[in-house]
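There is one chain below, alone, in structure tokens, taken in the form predicted alone.
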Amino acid sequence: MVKILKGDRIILGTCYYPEHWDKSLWKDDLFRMKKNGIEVIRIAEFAWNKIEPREGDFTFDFFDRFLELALEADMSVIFATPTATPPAWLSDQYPEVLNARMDGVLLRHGGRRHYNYNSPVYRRFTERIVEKTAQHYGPHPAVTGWQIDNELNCETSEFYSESDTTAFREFLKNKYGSLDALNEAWGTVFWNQTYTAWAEIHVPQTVLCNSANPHRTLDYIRFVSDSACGFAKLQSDIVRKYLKSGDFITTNGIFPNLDSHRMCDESLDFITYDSYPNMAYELDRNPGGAGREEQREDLGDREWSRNLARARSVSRAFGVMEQQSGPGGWTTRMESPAPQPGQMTLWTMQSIAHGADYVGYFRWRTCCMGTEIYWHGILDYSNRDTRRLAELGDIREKTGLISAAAGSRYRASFAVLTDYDNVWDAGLDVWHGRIHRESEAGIFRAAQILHSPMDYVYLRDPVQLKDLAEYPVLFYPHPVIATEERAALLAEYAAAGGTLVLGARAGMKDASGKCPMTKLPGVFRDLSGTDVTDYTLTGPGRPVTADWGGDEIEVPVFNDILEPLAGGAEVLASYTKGWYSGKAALIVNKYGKGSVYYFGGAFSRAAASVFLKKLNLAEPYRDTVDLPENCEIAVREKGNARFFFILNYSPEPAVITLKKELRDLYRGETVSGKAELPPFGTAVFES
């Protein structure tokens, strides 16, 4: 059977649901997949009833028959634990397994992911179904790996059941030890929120003006992540007992309120991402039914490269479990158009360019019933050969031609630092959220347009100086929550010669989300050589700029008014408008062998572009290839080989210029000079 992510070649797969189709279709489907380049399928993530149709009544015949056909077709199978949709008998007889809204209304059976991680009853049934499933199907020679559940924290990443309140109290007892410590951390003296018994503490509840204690809510998000990680580990520990040699455990997707890095470290061999680039072109429908087409993101489907970079940060060897292959939508929400000819190939190469050596398409055939009837796959309802099936054949040929790139590593020119505390806080704090969203999008989009490949690095306990030292420049846009330990690590990085770029509101909060009575930027004060003497939101319709050595730079959203501290700090840019015109907007501080920049605003695309140019990060491969803005470049390296992926996201042809001789892997020949990529075209070159 095929073993994915072994570094030897790129493998294609698809998602298949034998429970949706008559058994007479199974064999033909499997052989048809093989004929068109599919070698791996994922099954069973929503099929609990096929294994336990009634409580305690286990039957394995259904998937036994299917796996025998898979073995006959030489098709490898990723078997999923079926816990994403508990069966109706379980939801009905044990309603405590159900999740609830904040106001206490239970989320009833009929959707998916309507359970909660902390129900003792659900955990007991989960342990049993996972044990029975892995014990029976794990030894089967067609099974090559396992997926835990499906898209943990998708649909909802908030849990308000009674079981969650009970578990939340235990989480807090373990963290704080006493109510006095909890009250201090949460600042409960504000608005008379002081707790005198653990029983008084609940998961967040409906309050006036949505004004819940932000410090409690931050800990609640940490609790949700802890619960999801624990649920994944509960299953992984069971499945791992039944793995054959070379088999793997993964789960799919990266969703809110979940420390995916911790989950991967504790429970998985690697992460698999679910990539749906055409969701960038969803139709925006108002309640009255009138609609307008809206390109929701600045770069459209190219925006999904940012998500792939996040997946790569979780595990450098990663796959794509669900790659969009057709138009998407449910009967209840989400509407996106069909991929145009060439886009299925483009999105596949987008995933591979960012490091995925396995790409599995969602789905093999479009479902004829249920909520997802408009989420199309490679085949439509009619079972005819589609243009997407023909394009799959072309993709199979291309991935075979670029097999030398398998096992290579994505090479970034710089990295953006982030951490879960600040990501979660930005989702809770509207002031933090505004600058966070601006800079997250702005830096990525500037890097794309200036063809500067970037990574994400999450600051967490395993991160050490050697992890940061790989990058000459690190952006840490808005570490509003900051600790002495993280500041010390960044000081080591700068002292060793690195360049660190900080943005507005750095160091404003401690780990509890409270604002200490310290001069800003708090723990970054000495490192940045900066004193924040005042600050303000910029206000709507009031663009703020600064002069940076004769170049105008936008300073949007929020402005820190700065002064340099004594020593090596130097003002590089000053505000040019408003009541603080003439005050410092950007300071650089020489720190050891390196430099630390403190920028008093958010990093819009325009502002980030100036930084990338000033720090010599723009067009790092300009001596090799010249590209128009509508093309992305991604570079993967293995040994002495370097692979250049060029992706044209435009419906028009794109002309590129190769300034050195490179081997065109699609054509199998050495080329240089001008070349034309067709609409949505791709190319892979090796040097």
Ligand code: GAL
The other form holds:
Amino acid sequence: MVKILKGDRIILGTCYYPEHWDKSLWKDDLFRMKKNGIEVIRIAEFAWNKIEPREGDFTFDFFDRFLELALEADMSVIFATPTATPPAWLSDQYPEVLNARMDGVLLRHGGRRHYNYNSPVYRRFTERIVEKTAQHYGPHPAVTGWQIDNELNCETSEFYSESDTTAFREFLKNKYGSLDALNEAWGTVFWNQTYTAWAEIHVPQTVLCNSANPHRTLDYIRFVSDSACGFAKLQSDIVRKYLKSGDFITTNGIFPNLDSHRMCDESLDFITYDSYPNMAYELDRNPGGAGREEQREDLGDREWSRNLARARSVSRAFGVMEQQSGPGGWTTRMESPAPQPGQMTLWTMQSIAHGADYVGYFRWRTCCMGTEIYWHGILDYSNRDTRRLAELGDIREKTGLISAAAGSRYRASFAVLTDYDNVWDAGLDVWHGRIHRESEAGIFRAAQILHSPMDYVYLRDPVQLKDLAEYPVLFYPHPVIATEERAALLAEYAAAGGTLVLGARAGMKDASGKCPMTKLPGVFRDLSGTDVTDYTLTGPGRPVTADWGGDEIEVPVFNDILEPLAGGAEVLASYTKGWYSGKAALIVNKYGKGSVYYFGGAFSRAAASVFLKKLNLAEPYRDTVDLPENCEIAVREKGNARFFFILNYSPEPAVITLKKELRDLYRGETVSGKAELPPFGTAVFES
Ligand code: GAL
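Moving on from the form predicted alone, please list the structure of the form predicted in complex with ligand GAL.
Every component of the complex follows; first up is the chain already shown.
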């Protein structure tokens, strides 16, 4: 049986749905997959009925027969718990298991993920189906690991059932102990919201102007995350009892309102990500819509590297459970084009470049029924050999040739700090959201274009100085919510020699999301040596710039107007336009052996590019390789070996120049000088 993520080689897989096909196809499918380099399949995540067709009536024949064939074909199986789609008998007889919209309307059977995590009834049925499934199939020799549910918090990450309100009250009682403490934390004196009994508290409900108490909503999101983590743990505690030695537990995807890091720590051996890079082209269909502003600068399928960096931050070793292998679409939403020849390989290499040593394709064959008939797999409905199947042959060969890179670690030149409280608050607070989105996209895009590999580090309690000290530079763009503890950790980092870069609005809120009566940037004042004396949104059509030692830097979206505090703080850039022209826009403060920059704006791509250049983070591998803009570089390291992944996202060939002798792993020879990558081509060099 194949073991994935063991650091010995890169393994390919696919998602297969035995329940979608006549049994007579199974054997053929399995042997054909094997012949084409697929060694692992993921099954069963929507197949509750095949195990419990009626309440309490369990049957294992269906997957027993399938697993026997899998064994015969020497195919390893990731078995999923089937809780993402409760059966009709369950939804119908126990409507309390259903999730609801904010206005109370129940989300009915027929889609998926329509259950709520907190229904005691659903939890009971979940425990039972998971126990029966894991107990029966866990020992099977073809089973190599488990997936919990499917994409927790996908489709919706909001829950408004009655069970959620009941559980929310418990969550709050544990958190606050008393109503007085809760009223204080939520600032309920504002607009006469004071609670006098726990029963008065609900999950958010429909209110005018969508103006519900933001401190409550922030706690509600923490509660949703807590519920999802608890639901994953409920399942993994059961599955773990039946794991054979070496088998694993994972779940797929990274979705909103869910602390994936916590879930992974508590319940998983590693995270798997579902990567659909052509979803980027959804934006094209949305002129005037949400994507428009972003579209000016977005990097299309290359944007997916950002999501992969996030997956890597959850667990350094990770896999891709669903890798796009065809055009995508449901009958009701989403339309994305087919990968062009070469793109399936490019996207596979993108995943591997970012650290995934397992890549499973969604899906083996396109489904002939249901809402996902346009979400294509490697094969189309006809079952003929497709060009994508042929491309799989190429991928198989290439992944074989680069197996030395398996188990190596992505090496970033710098990191972006983030944390769940700020991510969630940015989703609720339009002022915060605007700077958050701008900087998140801007820093990533600047890093891509300037070929500077970056990591995300989520600040959480387990993060210590040693985790930060690996990076010479940390951007923490907008820690709007900040605590003394976090500030103290960052102070240690700077004191030890690190460079910390903060942006506008840092330190303006406490952990409840309220604004303490302190001078800004609050807990970062000493560290940054900065006083924020005034501030404003820049307003549309009013580009603001500053002069940084003769270079112009854009200071977009929001402007903090700065003054250096006495001590080692120095003004590096001043605004050049508007009523605060001449005032400081950027201050650097020497702190111990390091320095802290406070920038009064958001980090658009243009602004972030200036920072990367000034901080010597642009083109960190310029002595090794010269690359055009449309190529990404990713670097993985193992022992003394270093692997350079070069990915050409363009439909045109790309010329690169190797400035040193490197081993071209695809060609098995040492090369240097100019080389051409074909359209969507990739290369992996070892030094
Ligand atoms: C994923 C999901 C799959 C399939 C795919 C295409 O989000 O896990 O089950 O639905 O998208 O829509």
